[in-house]
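Form predicted alone, single chain, as structure tokens, below.
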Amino acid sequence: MINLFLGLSPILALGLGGMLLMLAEAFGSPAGAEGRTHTGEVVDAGAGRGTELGLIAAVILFAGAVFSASLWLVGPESLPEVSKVAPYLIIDRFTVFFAFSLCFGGGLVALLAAAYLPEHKIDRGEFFPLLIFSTLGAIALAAAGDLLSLFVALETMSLGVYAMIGLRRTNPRSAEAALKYFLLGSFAAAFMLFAGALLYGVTGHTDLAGIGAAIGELKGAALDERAGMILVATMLMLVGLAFKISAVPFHMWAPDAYEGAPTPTTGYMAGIVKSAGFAVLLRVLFVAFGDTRIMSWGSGWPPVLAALAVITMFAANAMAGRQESVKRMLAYSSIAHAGYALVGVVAASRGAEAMGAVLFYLFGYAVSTIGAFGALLWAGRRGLEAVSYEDLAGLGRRHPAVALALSFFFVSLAGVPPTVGFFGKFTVFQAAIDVELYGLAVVGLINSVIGAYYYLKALVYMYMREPRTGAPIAQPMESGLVIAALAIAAVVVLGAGLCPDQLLSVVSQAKLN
């Protein structure tokens, strides 16, 4: 039992501390005139008190993250008591790396919300168990094993970030926001839904493992006669994860649910809901549809997410260069990068080594544009946010800081060396290629390459250009938290990039089982 225990601990720990953050948000006292009526009754217990419910916030997550790293040195696999959860929970270091991966990028964005929420007056304590419960449902989606958990998980990460876009209750924007990614999320579940239906009819299990060998053993009549159903199933459930990782075309949710979302919101959205996105994508692809006749590039699934690939990393990085709003073009951005890391994806079908170099990329990724959003939230205080490349426009020289912080992130995500963004592309196009997938390894250089042109267009203007005459001038929060969790990001960014040999030799252990 108690390596049953250890083996959950990081959704535990996520889980337990959640529930306990909850009872300290409701009852505590407010800290804010807001949180009383007139006549001194309590309405909102968390108003005024974000800082201390995001700092305790953050201890739950990175304590989960602690907790994963532990399981990992002590290894999974020794743990033969964690089978008792499968296949509902696969607990595996496939699921360990991602644990630690959403709960470090978690609790950076803990931070950054600690000190955004209170400044930008939407200072809500609910928001932090949101973000935890959210956190737990993605580690959750990581190590679903069956369709039905897979789904239960992916409600729970979707149902926190739905509200905590909306948290402006009264911006239309942020609404608006919510209920676009709300009925679109709801579209892509759909269709995640109809494709399990489908293959609980061929195959009779909803377990992913199952549904694999129940596929692998089809053969002959029964082949042809079933054939037509797990195609139309396969594409359905390709549709539903694109939804989830915002690979176009059907990425249409994301550059507004990213700029209408409160900043530490959309960070979190760009980080950890598409790592999340990932991992299950992996997951369902090669456990449930890993028979190598699905996997052919005559009738499988990679010539799909190949075009997928192609076509996302063009239109992404053609509308982000387009954009005049820095946080949307970093939405952009994200989407960009979705299709890069799919090039990965597309060539673990040829080669498992090559689903390490997802994970690198994966973990870089999160890290970075995390750090992308939380420099962008220090560069504007409330009322003088950063916004527009114009807000951006002599930032060098008034806060130096402020704008290193920027242009550090900006680098790595642009893939300039010796960051962590750049080995991550690196290994990305290195799988792509030791598969002899010349041809896409060539088109994610190509756009590489232009994706350089709008990070660096950041650049120039808080280096080179002068704000215009009687333009508002964007003034950077003063936040210890915000400091610390760009410094945390900033060294693991940097540490990766200078040491990509011992990140590559734990994704090299993170198989799936």
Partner chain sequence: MDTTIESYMLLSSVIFVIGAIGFLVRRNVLVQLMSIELMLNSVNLLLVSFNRLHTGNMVGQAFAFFIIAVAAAEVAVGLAIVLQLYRLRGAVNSDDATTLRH
Given for the second form:
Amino acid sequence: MINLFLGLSPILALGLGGMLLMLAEAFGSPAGAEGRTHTGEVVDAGAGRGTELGLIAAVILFAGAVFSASLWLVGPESLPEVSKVAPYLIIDRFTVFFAFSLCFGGGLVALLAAAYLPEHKIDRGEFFPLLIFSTLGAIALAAAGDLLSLFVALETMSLGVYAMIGLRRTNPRSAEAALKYFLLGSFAAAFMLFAGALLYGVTGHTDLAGIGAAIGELKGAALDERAGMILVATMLMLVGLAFKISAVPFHMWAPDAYEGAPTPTTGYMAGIVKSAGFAVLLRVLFVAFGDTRIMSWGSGWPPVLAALAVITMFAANAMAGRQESVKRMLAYSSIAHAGYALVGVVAASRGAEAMGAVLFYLFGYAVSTIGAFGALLWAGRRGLEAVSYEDLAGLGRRHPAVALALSFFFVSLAGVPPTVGFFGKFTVFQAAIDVELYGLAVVGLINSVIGAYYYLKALVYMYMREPRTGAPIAQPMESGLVIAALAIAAVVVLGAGLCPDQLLSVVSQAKLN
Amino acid sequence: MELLTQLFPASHFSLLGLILILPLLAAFVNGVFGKRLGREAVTLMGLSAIFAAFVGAVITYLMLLGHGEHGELVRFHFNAWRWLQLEGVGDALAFRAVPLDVAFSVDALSGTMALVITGVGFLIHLYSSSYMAEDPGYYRFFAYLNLFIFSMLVLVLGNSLPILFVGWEGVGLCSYLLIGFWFSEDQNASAGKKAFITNRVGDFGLLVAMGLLVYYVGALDWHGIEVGRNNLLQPVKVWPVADSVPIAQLLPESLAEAISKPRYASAATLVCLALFLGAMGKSAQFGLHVWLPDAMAGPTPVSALIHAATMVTAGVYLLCRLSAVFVMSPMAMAVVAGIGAFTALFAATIALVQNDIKKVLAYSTLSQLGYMFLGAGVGAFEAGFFHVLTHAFFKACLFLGAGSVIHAMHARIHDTNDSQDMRNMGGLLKFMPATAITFAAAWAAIAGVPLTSGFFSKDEILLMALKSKVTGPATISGGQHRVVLENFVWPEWYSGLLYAMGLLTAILTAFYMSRLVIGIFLGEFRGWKIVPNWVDPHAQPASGAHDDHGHDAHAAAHDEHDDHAHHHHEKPGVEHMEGPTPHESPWQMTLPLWILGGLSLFAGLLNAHLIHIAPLGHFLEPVFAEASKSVEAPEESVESFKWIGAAIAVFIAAAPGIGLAWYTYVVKAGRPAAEAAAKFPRLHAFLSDKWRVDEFYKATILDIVDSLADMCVWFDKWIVDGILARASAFVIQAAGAILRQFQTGRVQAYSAVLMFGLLGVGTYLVLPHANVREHFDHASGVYKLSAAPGLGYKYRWDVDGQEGWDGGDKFGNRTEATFQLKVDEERVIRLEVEGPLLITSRYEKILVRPRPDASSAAVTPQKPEEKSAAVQLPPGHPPTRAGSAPDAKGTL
Amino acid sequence: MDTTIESYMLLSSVIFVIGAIGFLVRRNVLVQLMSIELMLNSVNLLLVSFNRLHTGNMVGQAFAFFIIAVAAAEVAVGLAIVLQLYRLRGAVNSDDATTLRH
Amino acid sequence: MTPGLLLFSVCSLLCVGGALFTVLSANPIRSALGLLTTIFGIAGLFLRLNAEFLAAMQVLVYAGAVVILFVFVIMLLGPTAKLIPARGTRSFLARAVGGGLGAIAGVFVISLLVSTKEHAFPIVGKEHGTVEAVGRQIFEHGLVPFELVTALLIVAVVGAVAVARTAHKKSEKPKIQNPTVRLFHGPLLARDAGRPLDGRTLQERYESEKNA
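If the one shown is the form predicted alone, what is the structure of the form predicted together with its partner chain?
Starting with the chain above, the whole complex follows.
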């Protein structure tokens, strides 16, 4: 039994921690009950404890990461009892890797939010339980080996995110972003559910491995009868998954939702939700649709994903270059990054080694992008946020540390050595070349060059432009929490870039067999 | 000591990590938070980090000494992490995989260097804390300085060429930043640019060397290179570059034959010359030296640390580090020694006529660097390296002393150029005795006054130049062309020439350094006259020709800074002179001077072969053990008579130089110099213009580059920018603009696009795809096709050349087809795939098996006997394309 | 007719398609939400009828049970967002919320 | 016509009719009624498919909770819930294209799914679809997703409260200092200046607050 608890420790830690946090929120001292801050401004009831709750949430999430790391060291395969929760939750190294990276990213977001929410007078205790339970859903999603738990986990994660976007109640943008994401997300989830029902109908199984095996056994007349159903299921499932990872043309919600959401939530969506989306995409496609006839190089989902990857990279980079808002640019860049990762997924359909590259890419991307959003929110205080490129003009001279943080994470996202972003791209394109996907690798390379343009544009504004006279300029907020979060992220980004070997060996163990 | 040994085992000597990380940490903290931390905290952070690194270096050194009792090479390793594994593509690399580690190591050579870097570095930090105290960019300065120390330590302690290269670039970056630290004027910007470009040429050499080493040796770390260096003993065809010389047919026959005759050089020569190109760039040897004098625009402590004591010696360090490789090519060594000797002489002549004290010191640095290369070039690595050490002491002392003088002169003169002009100085001995005494000590060392450090180091280099020779391996044979290269032998007269140049340089050095000291410290202070309303009580020009010009400029310069001048105290004892007097510097500046001055005098005892006290030499011996096997050097015991003879020669060199200077500038008050300048105006101008090297570059290379650049600009403007960049940018922009129209913000539009994507995916999945992988082997005529599998796919093939589908019209499960074609046979291949919805897709191709003719022979694999006729390879060596292609053609 | 899986599949996919088209063409957020409910209901119907085919266990019905729970949770959050939007904009048109675009 | 077929026919008609009613009616309250009809139809079909327990759940949760929630919100919003003045052709275009594509996709999906060959349901035992059988399935085999649902419900409750809870009275409308105040209380980008964010232009809002 203890082995089972150990195997589930990241999930249990988040669940229990989330409960405790809600208790703390409910029965803690009502600091903001009077509805006035020290500056005398009237604020929401229940406000004022955001920082403490955020710190507790960060501790819980980092504890989840520590549990995941120790679980990795123990080795989930040495815990036979975890098979009791299979196939609903499959505790393998793939899961543990994602559990770590999701908890770690969630912890960073909690630190950022703990500073951001009080600064922007949306000091709401609800954010942090939502964050924790949503992360729990994300981990369960990465672990899910059965359609049942997969959908429940998916909804747990998504509902938390919808609420975290709509948290800024007095702001029409926030509501609009939440609405768009919610409507389209539910629509896409309905597609996935329909696909799941069809798969159940074809195979009689809801667990992914069973579905995969049953499809593999289909032959002759039975296959002829059910091929249509499998194709529809594949199509709808692909659409649902592509929606979650915001691949073009299923991406339209992403820029709006990213822009309207409070910045920590944006970082969460770009880093955590996308990682979890890729986790479930990998597991579903490789386990349930792993039959050579669907995972074929000539037909089935790999060519579809290859086409999506190409469109995604080009469209997202073209759009990102035209943005005036840095936040929205980052939103498009996160779409483009989904394209790069998809290149790795397609490569993995030809050789399992490439899946390690995808995991490496996702980890590096998640930390870099959370860092980038964190640096962006660091650059602005209430009423003086850094939104457009213009706001960043001359930041390098006025606030070198902030500008350094922003440029550092931008550089990592652009894929410049010695950051983890470079090695992410390097390993993914290398993997594509290894399986002779030269075209995809070349398209990826071209796009990373195009992509470098808009990151550099931000750097140019920060270091080589001066703000126009009278133009509003961003005023960085002062918060140790943000600095701590960014320092942790920077250490990881630089560390994984300087010694990628350790991480590479980890991801090569973490890939699905 | 045991505790330390246990704590830091030789194989995992993590102390190095500590030594490295401290300056980096300080640089980071100072750079990012320095503005907020305040001056004291920045000083404390910068100084303590460097001092801690110094203590670490001392401990390391003591541990090295403790290990090194048996005369064998002691090296401590610290393997931080595995950086990358260079995978060879095909047979391109000598070894399949070259690991690139972030690894550091320390032995006698790098340990000594680390000691000097941190020790001298600390003194200069201390000095800067006072010198730069008033600067608004104080924190930035310290951050750069700390970063420089870090980079330099990486350079020295790196265990492989790539790591060294990281440090190499790092010090270059810091130097670049510090040159441009104060000024944003054109002159300094162009100085920075010049440094950048010339160093780039050198870096190119280093990169080429790395590539060649990976190719031939298959290793980049010191140990690997030393072990595999014998692989460098193979001839490489260097001419003609391609198969033949293109214009040879147009020339007369005999000339054509001479031109197109293949020439070979050993791989070792190529590697060494490439490495030396890198060393030349960083150590400013003749040809790539133009940046160093201009780099003196930076703050004086920077000149002392970077452009005299440490960074510029990196080239010598590289030579010593890879001494085992260099001695394999006597030809390359001859080039090294020749360029070194020439640089020494060349720079010394320029230094004769400079008036800016920092310029004098800059050219003397060039000259001394030439000495070092001379020493290393003749195989006396130990002597060359010892000169690095002593030079670090006395040149740092000289520069810091010069800084102190300039600091003092700023009491009166606020113009940068004038405050450094020795014509405005003189008689400073009585105002700043500490500076004068220490400066004199360093002067004694550089001039080669007997028993000072410079005397011993220079003496040994000169002696070795006369006696030592690089013999190298006897012959170089093998390689892919069965060429035997005769070993290059140094001509008899070469050693004599090197010796003569060295000796002449020594005389000149003594002369111009004496001139400098006399000009600064002796005689009357000539800076009074530039204070307004000051009347010269003696009314007598002090230094002839130079006096008149510039007076107005000085006055003007002072006008601007008049109010500044009044802040300085006035000395009561000299009432008849107006204006503030120069004053001695604070202790933070004089303490380093005393220490360095002392070292300049006595550090020679570390390696005084002349009097048979050479602890450093014995300590370094194992490092150069491999290299010294290929060097013919005089035996110390047998030739001790000659040692004394050579020592006398140095003394003789120093004495007339000093004497002549004394006579010219003190006894005759500079008149002979002025006369000489008047008598040989062209020579004087030639020397003042630094041999017109810059002008030469301008006239030749830069003009060529300019016209090339014009062409490139045209190409860039119309082709690259106009067609490629703008067109592609336009396409991207337009695509963005179109896509934006869909991003209307309406949920309905978004879901419509989503449906569009869904239909696209669905259509692709439903339609069957007749994708075929082709394996064509034209040589054997076997053709294999395999069709992509798909859900519910059925196939029918037509590959047999007959009408109709193979095996009837029914679709089957056959996914592969193999068939054979005769030469020149043409066949239509068809495949039809039926999908689950009975939709079909078709693949059709007309296949022709080509005739195996001569033109395609080059790409077809060669048969064994052809291969043997073409090239014989020694095992383990990859074939080079340049060699094999023409031979293969010839046999067919 | 009522005893073949095909009729249930047809019925279920018709409801699903009606729901999807309703989501695509309606501008009232509330109706769009109801369309999504229609789609989820059709999935439930499909699952239960497939469970009637694969009678070995009750996985299909359990799945449908979970979907009911998920749908209820989703509606709760969705209506909260609609309320918020209404408070801020005074309308429930989904195509009017176009501040975020391009 | 057997009773089973009758049930099936009636329920199918209810389902499809209700679905069409939901989608087509202009008044959301009627849409809710249409949804209710469909839900009851499906519950009837569940009975036909030997899924008594699920039929009960369907009625309880959907009709009893979800539709009631819808109706509650529609009532709360009052007449504005249906007041949607059309604005411009762009929205219409998007919806027409979306609907068209959806219809095509629907035909596509249905034609792929429904084959001419029919498969009859096998005969099942009495326990199929009973509370006990489904309960055993959920609690013996599917305990993990069941536990996960608790997390889902917590998220839903907390999320709904966080989003919908009315703000403190005084801070309900943020103070607008001037029309161009940036960020989340105003336009982020220049192109948005002067555009309505909450039905009014910022200028109007500014004026009204100044007067108040």
